[in-house]
Partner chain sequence: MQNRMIALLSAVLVLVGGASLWAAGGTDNTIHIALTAPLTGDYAEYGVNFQRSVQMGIDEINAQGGVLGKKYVLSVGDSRGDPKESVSLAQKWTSDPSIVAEIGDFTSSCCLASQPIYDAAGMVQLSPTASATTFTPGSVWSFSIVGTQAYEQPFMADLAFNKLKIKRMAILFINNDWGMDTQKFFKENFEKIGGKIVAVESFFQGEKDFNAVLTKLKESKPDALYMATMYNDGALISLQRQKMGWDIPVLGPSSLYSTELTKLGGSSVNGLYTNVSFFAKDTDPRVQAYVTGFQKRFGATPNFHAALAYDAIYILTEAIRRAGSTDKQAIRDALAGIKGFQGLTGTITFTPNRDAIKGYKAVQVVNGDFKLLK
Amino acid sequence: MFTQQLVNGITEGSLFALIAISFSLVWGLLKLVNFAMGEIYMFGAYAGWIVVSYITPNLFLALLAGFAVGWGLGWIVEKVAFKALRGVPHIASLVCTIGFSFLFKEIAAAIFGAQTKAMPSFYSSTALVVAGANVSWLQIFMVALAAAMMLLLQLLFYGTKIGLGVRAVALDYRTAGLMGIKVDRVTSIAFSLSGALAAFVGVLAAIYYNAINPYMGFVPGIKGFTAAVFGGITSIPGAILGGYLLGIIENMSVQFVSSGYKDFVSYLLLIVFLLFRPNGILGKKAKL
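Taking the sequence provided, give its structure as one chain in the form predicted alone.
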């Protein structure tokens, strides 16, 4: 059971890490939190479900559809909740993202219904057995895909002009603007990318748990934020570390305490780190 929970923790940690990166991108640019991220995750799951249920049973097209929907929703949230409210107190943008969270939930419930729907399974057969733990092809696929996405993000941020622009704006947007960087364009791209990542994870999570509903995004959104705070919300490597540690700690709590305390552990970690180490594990050392 210990090994099985470790495997499960690494798998879920891959999802938490990608959501945590979404939060880190937004925080790095504007020092704000997008609390609609969980609902963008949810809409990504529905986009993937529509593709595999009504168009083609192709997992990669489902992931692409989720990515595209998340990109669009991230762009909308940035234009309405952040750009339109620039210059006013930050609390206004924060409340606006909370409003988007409720709005997206109700739109999804009106379109798809409030009941839980089944997501088709992919790669569910056992690939190998490690120390008595069953590792499915889906778990291997998810961990490998998450690792590939993280590598691509690192290449984007540290090997392209867009990435340089994002890091410059995160460091000092006024100076970046004086140097000729189009701050609004860079911010819009970063927000769209953060939404696309969240929706991409939503598709993976829907396949992993075989279920979707309009309210599925709240808990993953909170856990993604917790992972970002845990590892260091100002740091993408910290967000990745926080995601994997949170996934492993959660699943180990199932092994050593009880499955009923799994979510409790996440919320407790969030409170503890906000109180005693708000910069997280790597927050002081690593930068976007």
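Everything numeric here is computed off the predicted structure, so don't read it as measured data. Positions refer to the first chain, counted from 1. Rigid core here is just the name for the largest C-alpha set that superposes within 1.5 Å across the two forms. First, how it differs from the form predicted in complex with the partner chain.
The rigid-core alignment places the CA of Ser266 2 Å or more apart between the two forms.
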Second form
Amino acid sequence: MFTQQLVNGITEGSLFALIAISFSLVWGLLKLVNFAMGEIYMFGAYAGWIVVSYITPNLFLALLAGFAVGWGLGWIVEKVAFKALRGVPHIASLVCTIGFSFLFKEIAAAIFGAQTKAMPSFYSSTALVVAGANVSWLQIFMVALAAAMMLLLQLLFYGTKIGLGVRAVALDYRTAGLMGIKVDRVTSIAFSLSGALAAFVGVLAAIYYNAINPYMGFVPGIKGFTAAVFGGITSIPGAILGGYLLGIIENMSVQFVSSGYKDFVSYLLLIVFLLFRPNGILGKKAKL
Amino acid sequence: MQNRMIALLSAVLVLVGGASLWAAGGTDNTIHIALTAPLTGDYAEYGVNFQRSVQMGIDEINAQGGVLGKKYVLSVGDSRGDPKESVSLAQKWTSDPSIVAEIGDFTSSCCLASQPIYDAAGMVQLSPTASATTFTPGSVWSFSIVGTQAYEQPFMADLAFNKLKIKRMAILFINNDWGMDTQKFFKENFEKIGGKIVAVESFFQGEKDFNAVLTKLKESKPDALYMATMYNDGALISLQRQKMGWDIPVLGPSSLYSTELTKLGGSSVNGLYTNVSFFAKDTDPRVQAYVTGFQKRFGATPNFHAALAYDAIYILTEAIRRAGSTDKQAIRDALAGIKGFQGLTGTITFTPNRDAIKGYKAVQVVNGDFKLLK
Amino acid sequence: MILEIRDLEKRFGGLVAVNKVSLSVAEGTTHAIIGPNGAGKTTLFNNISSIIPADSGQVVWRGERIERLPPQKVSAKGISRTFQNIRLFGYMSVFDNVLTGTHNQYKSFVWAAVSHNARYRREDKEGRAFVMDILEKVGLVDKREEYARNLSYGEQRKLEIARALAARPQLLLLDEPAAGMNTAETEEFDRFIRELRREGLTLLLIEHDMKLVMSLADKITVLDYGSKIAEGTAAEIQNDERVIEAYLGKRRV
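Write the structure block of the form predicted in complex with the partner chain for the protein whose form predicted alone appears above.
Below is the whole assembly, all chains and molecules, this chain first.
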């Protein structure tokens, strides 16, 4: 059962890790938290749901649709909460993203209804059995896709001009501006990307859990943020590590403590950990 | 600036004054009642059905001339299934002098949270569905017609142990007032008649990942799984259980009886056992009149909870009729005295604690549809 | 004239940091600005590069006024600078730091990076080769994978210049480039600047090391309390009464 919980934890951890990257990206660039991230995730899930239920049952198109919708929503949040509110205290932007979080929920409830909707599943058959643990094709697919996404992001950040720009702005936006880097544009792109990523995860999660509703984003939003802090919020490798650790710890605490104390155990561990390492696992060591 | 403030202030005063005048004027030929229900959020399906049924009942009663010669006016508030929202709605209703009674809320947690407000104000709080055993004893103003878990769970325990011959049961429950009660009463009664509870696990509202907890429950090798959850969580758990390849009989309380369960859960909920006091395919003409009326008007089949809300407005009407006035104390006293009320969800008699004793029928999901168990 | 400054003024509250300063920089020359601490030299640089715009006066670049342009536009015109307090991207490799300097020169950006088209690949390849050339020139090729923050002080100075050069400037503003360098490093730096000048680069330089200034500068402008008090060749400045007074007077206090 230990291996089964490990498999469950790694799958869930992949989702947490990708959301955590979204938070790290925004934090890195703006030193801000986008509290509407969970709701962008939720809209991504709805976009995927529309594709598979009304257009074509194609998982990849669903993921693409989620990505696109998330990009757009990220762009909007950045324009309103951060660009338009530039110069006012940071707290106003934070509150504005909280406002977006409620707004998105209400809009989704108004358009799609508040009821839970079923999401078809894909690749749910068992692929292999490792040490007594069932691993489904979907789990393999999710972990592989998450890994591919992380690799792609790494290539983007370390292999392209735009990635260099994002890193430069994250490190020192004033100097970056002097180097001719279009700070506003880079910020906007990175912000949209973070939204796209969150929405992409939303589609994956909807398929994994087979259900969507307008309120599904809250818990993953909090968990993703937690994973980012766990890993050291300024670092993307940290976010990935934090996501997987959180996923595994949660599943293990169900197994070895109790399901009722799952969140309690994982957050207790987190708080104790942060007492000793306030900057998270990779906090000060690596940036973006 | 000051002039503008004065102008604004007087505008507000006029509005408030006008509203209260209008409200006060309403007491002449109308009866104002309030409905608190989760119209959005996780329990929206239940809440929306509350609103539909109560509105339907009110329209029928008004069309027949109302009660005491007065017509009902309904105020509806959305509690989102959030106890804080339920409390603020309770404050809103009790501070409105025209409102004489309240129907709602849906969850026991919400009802318990707002109970002190209704108690202090002296207004009937009639919940169609609150089944936590601690609810109605908490205030003489609190009523519930669903029948508490103290009555429903012995029925389920008997069904599981004696009829289905299940000896080892694993329980998964939602960690709130209702879920705690449900699992506690099931566990007590199942163990009392000789069954063995091999594992008990829980989750919090909003959880979507049940893989870990199901993995752990499976390890305890039970004969069946008891899901003390609402339909939406129940469907999600069943889907994830099916995906894990864990094939096992599943039972649960009447909260699972919803067409949404089969819609969301698909083939994963086939074979699931639950119970009802109200069955939409019942041949009783009153049930059929309600079901077809509901279907015609809202394009959906009413579930047990919808029918409870329908019974709630009729039993409240009966109390007002017996009281012969819209005095809040008179309504409460008349309601408390009701015995043998013929509702769609069975015969309702309030116990001294103001909760109801009901009859239950076992049902099973067969090919995506609920069938009465013989 | 490649750069002309006319009656430039900048006040911070009651303090006049730059007081109606005018000066001209001829193309291909090395022009030094000296003066005691607090004379307004760095403020003048900030005004030219638009990081802190001047209150009044003009900055004229090849006949075009640029004092109201945002800093990145100024840098796009061909004016690069380094900073007195080093402003490198500490948690970025030496190579990538220099690469950020090339940002101005490429038009294709987001779409190009995503599609990875031929033009993008060509520009990317050229950019990287160019960065390697510059690193070669400043002697940091071997350290290209290191985090900038792990370099020695002198190396960080070099890296800042390398990054400024990556923007292919026509005018390079150097703010105390030799500060903190030892004698050997300063001598090496002297040779490096001469080579840049030989390649035709115009340099405007703030420096406290008088030996370096006298050796490099074609023309020297002396500021004191925000005002220009003297201008001329090294020989002229060394004999100027007001310059001696400004420096020696300070020391007496």
